[in-house]
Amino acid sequence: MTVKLKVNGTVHEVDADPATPLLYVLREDLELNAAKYGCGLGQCGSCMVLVDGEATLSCVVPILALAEREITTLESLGTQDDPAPIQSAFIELQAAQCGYCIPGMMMSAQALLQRNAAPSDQEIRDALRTNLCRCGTHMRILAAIRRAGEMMSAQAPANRRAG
């Protein structure tokens, strides 16, 4: 069956079983590899993407449930030459160690910061509750998310003037 998915602003026609988890389609069919396979049970957060701006575990969501929805992956947030604030902040504060969980952490943080660019530490922790990191860089991750929020707030007035 062909399923239409809008990923990173582009509509893709995917020939796959409608019950196929989004993660598999992203990685195997669309070659978008930022979202990682961690547990396959929606318990680790390494597969996190945004669906209509909300953090979503792509390993447990069937593609049929995503027709007419906007899917955003880490690949669309920025580039190596022009990283998004969340990416810049993680780099600046060296928030990654092994890096396996970081794409999921960034996507959870992006969803939070789009709603609230100045979250409390508790709000950040709540947003990351489904993301596991075994390397222990949690304090740097929290700092990077706060820094990204500052960067987004600083960009907001410039964006309002440009519009």
Contents of the next structure:
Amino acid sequence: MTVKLKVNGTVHEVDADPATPLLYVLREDLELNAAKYGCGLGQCGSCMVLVDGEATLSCVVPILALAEREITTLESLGTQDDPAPIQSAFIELQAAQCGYCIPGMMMSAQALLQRNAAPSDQEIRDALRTNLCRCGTHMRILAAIRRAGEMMSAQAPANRRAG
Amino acid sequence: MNIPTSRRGFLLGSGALMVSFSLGAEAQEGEVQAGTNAPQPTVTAIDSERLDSWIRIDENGDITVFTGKAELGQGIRTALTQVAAEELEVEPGEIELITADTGRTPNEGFTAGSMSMPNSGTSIRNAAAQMRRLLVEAAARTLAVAPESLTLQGKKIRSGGRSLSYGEVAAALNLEVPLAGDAVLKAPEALKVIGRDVPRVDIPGKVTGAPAYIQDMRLPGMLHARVVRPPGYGATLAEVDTSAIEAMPGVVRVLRDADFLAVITEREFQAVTAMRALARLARWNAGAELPDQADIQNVLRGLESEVGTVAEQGDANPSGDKVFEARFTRPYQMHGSIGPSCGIARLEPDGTLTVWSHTQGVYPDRAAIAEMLGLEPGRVRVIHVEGSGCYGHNGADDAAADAALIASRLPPGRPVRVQWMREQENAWEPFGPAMSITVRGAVRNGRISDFAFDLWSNIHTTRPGGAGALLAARQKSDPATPNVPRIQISPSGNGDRNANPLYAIPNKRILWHFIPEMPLRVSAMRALGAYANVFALESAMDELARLAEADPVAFRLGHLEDERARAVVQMAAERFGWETAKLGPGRGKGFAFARYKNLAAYLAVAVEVEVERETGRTRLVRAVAAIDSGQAVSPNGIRNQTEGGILQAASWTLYEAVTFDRRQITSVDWSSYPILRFASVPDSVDVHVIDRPGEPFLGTGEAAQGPVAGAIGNAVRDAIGLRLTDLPFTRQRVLAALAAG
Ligand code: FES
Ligand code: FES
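Form predicted alone done, so how does the form predicted together with its partner chain look?
Now the full complex is given, and it begins with the chain already shown.
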């Protein structure tokens, strides 16, 4: 069966069982690498993407539920040559050890920072509540998200939350 | 000697691992059989005593460095490149580094024990220095000038206005020469790249979605497989009707070989669906019963087969009125990689096998896989591709073996990718072993007079080696059996690692009560026995300091003679504000120190914790560590790994225990095996690196594990006045201790 999915601004016709979780389609059909398989159970955040701007665990959402929705993966934010603020910040602060969890962390953070580029430490921790890192990179991840928020505020001061 | 140094195959594209589809082109010319375009496993012996096994410079001046070690997320790709760049007088970006591949790189055993910098870093540095000397001497002859008059810059060797490129000098040289061993290294004050915070080469790719891990490899014609594992250890497959599964969409075949059961499909999620259906149909005979988890520590003590003396001095007889005695325990804990293990294998047209794996040891894994399949090792090529961080021996080798066994039954040229599920990783990885320790110490005149340390442990390292270390090899027909481990007492230690205190104690006796076989599957986990041993030892030091009515830091310094040990203790205490720190109610501070393996990195850490008496919740509030891992190649890399070690060890210490019932492992996901979450991450973690220019590389990765457990235990003692001796310090344990007072 064919399902239409809009991923990173492009509509793809995907021939897959509609019960297939989005993660498998992103990785296998669209050859996107950033969303990772970590648990398939909605418990770790490695597979995080944005659906209509909301951080969403792609391992537990079947593609059936996603027609007409805007799906965004880390790949669309920026490139190595032209990185987005969240990517620049993770590079600048060397916020990775193995890095396997990092794309998921960045997508959770991106969803937060798009709403609020100057979140409190507590708001950042809340936004990452489903994301697990086994390497213990947490301190750098928190610092990189704060830094990305600063960069985004500097780019678009109007986005800054009043007060 | 014919090892390809082609840039095709595995490409380093802006730091990320690009997996090319044209692997065939980089095969060993001359070994490729007519009509195939597949890569051929090498049959060429790679001689690690020869310079060109480590470094090559081609006529274009392209520099390739080879390491038998693997990138595990610890950043060695970057650090090893720095070391080579330093001695070759080039920028790190001008070097291509080839990592662990039995077809291309030297055999450096396992990437383990924090030995990548001491082993490979040292070898590569020496080889690069020899290469520089050869280039300079040849250029001096060509230019008819003294070697000392030449300067090296931009891959050119210059004398006044004249210059020669590395490529042209190298082209005219025979570089197939033995390693010299007497290469003169650059003086510490002349170092420009070593000691510099070079950004990690892999991070830009990883944060933009470039293919970076084995899980991201997509080979042409690749099939997917999932293995159906038994419900518990030793269970055997009684019966399974596979016909319904074979009729499912996308199923290529169901493979059963004795107790090994797998499904192979065209697409990945089809494999998941078919695996679940197949698991429901399979009927298993139960295997061995597991012990009662509640009684596991007594069970372990009962499994002792012999006692080895780790260290003995004087006549240790802790007695008198100032004696501390306690029993400390550590449960089974898991590596718990965030990305479950993955293996890819392909049978080649000539009957050889190529395996891609995130194994820690490509050569030992090759030997084990070859043994499993009855092949000559030279007919198997194992190529390391990065996986999720592993922290020791996780499911990597098993997933590689699964893929190898399945590929060996498929038509040549069809690669197969086996991805373990989360519940499989949690249930089947070899766990960090449970341990039990009894410490007795006595204080006389303000100093430790007697110290007795008895530990119950197995050998923590059960890596391949033999095929018996691989799950698939034990499940298939004609199964392999695991090697029987024997007690080995070595300077760097194993289960007994760091059991012998570095402190000056006149009478001490350290005994290893050896457990030959464990009821649960176990193997090496970051720091081996040092995690539990240092926890027990540093907890005891704290209590002995109390008996001596001494400050814990001053008490440790009073027993430490090694100046470098004293330096990390003093720095951690000072940067933490040990003497002046004002702690709020419910908070406590704790300190610990160890020199990893008693011969590697020195690390001291001071922590502050908070204990909520109502809930039992214990949180690490802040940590300040000082580390001396010898000459620091990448200080920021050392800080990054040490911060990670601190947080991971905090997670082990506060939350983690593998759970099981009488039949199977029950901690099969992240709710039944909780680990550190952002809500509990400390407010701050500071790591201070003490650089030792000119001193050997001591390695970094495991130094924090034991001290962090000790420091947290000591801080909890300070906060609530109670000594916790059983890891982990869960809420229930803390509440029970508070209730018992
Ligand atoms: S893979 Fe989706 S939450 Fe873990
Ligand atoms: S960096 Fe390895 S799991 Fe987070």
